[in-house]
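The data below hold one chain only, encoded as structure tokens and taken in the form predicted on its own.
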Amino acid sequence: MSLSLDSHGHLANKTEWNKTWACDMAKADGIELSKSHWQLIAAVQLLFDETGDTPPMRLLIKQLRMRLDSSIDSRFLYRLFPDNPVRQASKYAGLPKPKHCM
């Protein structure tokens, strides 16, 4: 199945979104997806049904130790997205790219 991408390689359409779709991306990126990028990905999701909007790193990494593990920072979170934890979290999850990603 083929799904409707932005030009940053994002969804077009959030509605559209599996986990299959998910996995097949993170692999084209050299990523396999574990507990750990899932736990993380359905936190971004949430954020984001939320607010409307994908937290910049700080406020995200606040967000997670309160509601996952009071031990996760910037460090944990580029060894399981090492290009750009935000925005590959969010192309993951399926979201928009972050309008504070460059």
Contents of the next structure:
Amino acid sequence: MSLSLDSHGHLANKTEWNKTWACDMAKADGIELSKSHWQLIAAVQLLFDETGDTPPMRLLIKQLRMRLDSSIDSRFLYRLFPDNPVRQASKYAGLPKPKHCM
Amino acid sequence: MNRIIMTLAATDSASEWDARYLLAISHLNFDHELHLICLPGAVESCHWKDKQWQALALYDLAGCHHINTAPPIDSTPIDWKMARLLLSENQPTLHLCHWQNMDHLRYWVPLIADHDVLLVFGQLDCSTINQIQLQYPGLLFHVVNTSQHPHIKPNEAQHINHQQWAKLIRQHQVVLTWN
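Now the other one: the form predicted together with the partner chain, given that the block above is the form predicted on its own.
And the full complex, kicking off with our chain again.
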């Protein structure tokens, strides 16, 4: 499924996001999306709706601990998204590149 | 824990608002105790969206204070005196002003207390320096560089060189850079 991307490789229009697209994008990066991935993606989408951006790593972990599981840490996130958890979770969630990401 | 007080001013440009938001988020990301002070007109000229304010509240902003108009999150009304107390706990403060114009100076001057020092740097001419002296006769201020004297002349009353500037910073526990 081909949807238009912005200059950073993120979905240009987040309302076009769907799970098939997310799976395809992740697969192209060598990631098979699991239940844990989807939980994280959904949490990031919710946070984006509330705050207008995806937060940096430590703030994201704090929120995930409160919302999903108190044992979540950076190692857990890096196992799911090895390149950059915040950036990759945002990308597969159909969200723009977080403002704090260089 | 680092305690950070961030002033938000009506004099901030759109790009400064963006930079301040990212800086605020960065402080919160590293568990700094962040307080915001909204100076008069700041909320009215604010370039942050409501969601960005909500984000700061969600990510454990330690406190928000405002003079005049309140921002769209929990905030405590304060006056200039209280703002000054929050910023410096009444310690003598060095105020650093990158010269813009008299309006900019007038906006920030209420934060200057007795025994504080104002240091102005940037391009300002002699008539402006005279104007400052006339309007604020008790104000202790120094100038680094002027348009007429681009090379610093330490012998002139208000002019200091960069070593003296550094010395002033070392002498003051609190240094407030005006936005």
